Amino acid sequence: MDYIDPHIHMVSRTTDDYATLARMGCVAMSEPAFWAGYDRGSVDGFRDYFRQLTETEPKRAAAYGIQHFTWLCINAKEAENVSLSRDVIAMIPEFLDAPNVLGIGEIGLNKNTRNESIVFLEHLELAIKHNQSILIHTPHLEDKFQGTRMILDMLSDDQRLDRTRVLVDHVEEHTIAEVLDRGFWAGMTLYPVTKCTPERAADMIEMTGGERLLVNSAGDWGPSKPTAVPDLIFELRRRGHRESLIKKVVYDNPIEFFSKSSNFKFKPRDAS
């Protein structure tokens, strides 16, 4: 089955991973800007990173028949440096016309601090000003519930936002209902240490029916599995779910959400 991974960090993966993903059925992916494993010290460091996301990775992906899209921001882990964050936010419009840029992301909270909230809100202003879709990072583990509520409140307070153009990622059992109830899209991340397993993701699909729900691997520098989405496909098949439901979650839903971005020019694989 062809599938799309809506959140994977290929700058941290080898070229062999692209080949493996292609063999597993991945036809497209989106790569949000994120932490590099260390705090960057200048706006030029981010400019070079955005060139990698908009120039280098699309070419690496295309060599294996995969379409590569991206999102731009300064990640919440680096948002404590408000001055640098503002310089990066001011620079991002240089790249918004790049053909693979879908919007602003992954923005959000890490430790739920005041500075993180300030930078989050300024990213929202950028997205609204430039009519961009938004991809949200929710915090890890013990900060998950509080941070998600904080993010949802900040989003809901701005009446200018189109909630159908906002994806709130890394949802779990205790956050998914509120995300969907408030009208946003929800992303489930299949991660071997934190976030959720294919079995838990399958449970959440059964709970919600799969509407406005995406699933991703978030493969990055740490312990992660770039082929986690096929693991979910296998689990859903093992449970006897219809192929139409599986395709909806791993293929149709990403296309529907990404299509809200003007730069999303997806070319389905020729079935002939």
The other form holds:
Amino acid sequence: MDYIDPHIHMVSRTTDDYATLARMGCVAMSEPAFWAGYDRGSVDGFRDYFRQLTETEPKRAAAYGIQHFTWLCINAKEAENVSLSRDVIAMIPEFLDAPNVLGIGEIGLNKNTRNESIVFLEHLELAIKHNQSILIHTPHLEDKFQGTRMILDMLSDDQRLDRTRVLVDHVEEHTIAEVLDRGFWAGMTLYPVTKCTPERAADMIEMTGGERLLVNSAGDWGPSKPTAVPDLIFELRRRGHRESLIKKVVYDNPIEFFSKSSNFKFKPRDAS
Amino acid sequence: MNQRPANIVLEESFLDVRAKILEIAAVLDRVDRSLQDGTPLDEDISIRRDKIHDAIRLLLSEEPDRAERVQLLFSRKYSPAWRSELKVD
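Got the form predicted alone; any chance of the form predicted in complex with the partner chain too?
Expanding to the full complex; the earlier chain stays at the top.
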């Protein structure tokens, strides 16, 4: 089955992974800006990174028939440096017209601090000013519930935001309902140990019906599995779910959400 | 949505669940053996062990939504006053 991975960090993966993903049915992916594993020291470091996301990765992906899209921001893990964050936010418009940029992301919170909140709000302003969709990271482990609620508070307080253009990612059992109930899209990340397994994701799809729900691997430089979405497809098939439901979650829903971005020019595999 | 019979769900999950329970039992045994040297757990680590014990008790309750309640057990409490506490306008 053709599928789309809406959140995967290919800058940290090998070219072999592109080949494997293509063989597994991946036809498109989107790559939010991410923390490199160390705090970058200058705005030029981010400018180079954004060139990698908008120039290099689309070419690497295209070699395997995969369309690559991206989102730009300074990640919450680097947001304690408010001054650098503001410089990066001011620089981002240089890249918003690049043909694979879908919006601002993955913005969010990590430790739920004042500085992270300030930088999050300034990213929201950037997105609104430039009419961009938004992809949001929610913190992990014990910080997730509080951080998700804080993020939803900030989003809900801003009447200018179109909630159908906001994806709140890394939801789990204790956060998914509120994200969906408030009208946002929700993303489930399939991740070893610290996030959601394919089995738990299948449970949540069964409980919610799959509307406004996306599933991703987040594949990055840490413990992760870039082929986690096919694992979910396998689990849903094993449980006897209809192909139409599976396709909705791993293909139709990403296309519907991404289509809210003016730069999303997706070509289905069978398009002439 | 397409809920399968409980007999099937439990039957196909039985060995996975058994394996996970065995892993938990082995970890708790490992901790106990290490404690036999007389060095107590640090306070913050002891709190984590208590959380694990609370979670195990929660699993045995008959109420629904165990996964959600376990997640909340391991979560920080949400403070609706976070904006004023952090001084974020």
